[in-house]
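Below, in structure tokens: the form predicted on its own, a single chain.
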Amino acid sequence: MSLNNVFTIAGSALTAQSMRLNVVASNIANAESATSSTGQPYQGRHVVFSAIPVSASQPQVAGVRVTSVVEDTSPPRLKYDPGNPLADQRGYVNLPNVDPVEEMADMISAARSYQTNVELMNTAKNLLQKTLQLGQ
């Protein structure tokens, strides 16, 4: 495995974690949205990662990619707010099935993964620079 594969693998992780952060941001932004463009409460979303081999000769070395973004199928949260124009006959409003605390934990995890891959790329770059300096 060449050191260049490190950049390919870490780059794929940066792309995947960036997508994860975008989905988390969307979930947090819509955590209190009672309706969406479809008229239904917003459904939380999650990214699904899968490993992709860097080369056919080394299937054990793999990067990552986002396979899909899936909607959370858990039921919406109910909030008692009889004065809300969107409340049902019992006075409950359907809110998105997004837990802001869980989303914050997911955001921190994605940010840490992103930072780790940036550090990995910097370490690989420094190793390559040191290797080039050996010949001088």
Given for the second form:
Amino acid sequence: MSLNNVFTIAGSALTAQSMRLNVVASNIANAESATSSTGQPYQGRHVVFSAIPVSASQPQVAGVRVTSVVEDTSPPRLKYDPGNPLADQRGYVNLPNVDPVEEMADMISAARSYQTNVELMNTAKNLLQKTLQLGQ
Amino acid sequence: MLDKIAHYFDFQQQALNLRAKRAEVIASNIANADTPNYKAVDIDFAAALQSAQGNPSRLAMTVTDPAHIASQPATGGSVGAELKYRSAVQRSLDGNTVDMDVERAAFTDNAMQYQSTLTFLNRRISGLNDAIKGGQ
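Can I have the other form now, the form predicted together with the partner chain, not the form predicted on its own?
What follows is the entire complex, opening with the chain shown before.
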């Protein structure tokens, strides 16, 4: 039944958007982490969304899945702070390449998408309930 | 006689099937609103309903004896809805053609039409009930 597939599709979007929110949280939390277990500054991360078809017969109707989390390869932010123990010979510290403003915008976008998909599921639930009461 | 009663609900049944299918397709568009290179699709409802009405399914009974009452083939079986790509109002850099406003409007419209069809079907059922009971 097609209406049940709405739950599968919107549910996959909820999972994907919450993963995106997790990654944003990680980026913002580590926006000032000048070092990590590898000795390098933290690198911003981004999720990669892919469309996953629900049934083989109709490849265009698809849910969504996070297929990978990639690291931002842009260069680290340099901050002049000669007193910092992590500073190089010229007195610069390498800070993560995370832009907090960009991350906040990403967070709002993810939250809105999440809300929309919850509304979708609610509508589909109402329609199914009404269908079940047919003829009563 | 009984197959006449079954045919009495055919139109609404096909319409509901198509509406449910369209809800699934639009849910897929909304779920993939952030997926790069995803192309929004939709069903041409009027054309799909017309082709569903002209498409007899395999549920008809075979007449093997002249005394058998011939039944018309039921038409509520398969829903051959052809998916078409939506032309983007505004193009985006990542190749995604989902316009959230258009999709949300389409989903709400579809849900309302589904409920109207359900109401019509309910009236048909209660009308038939009245006829069977003969006003008792």
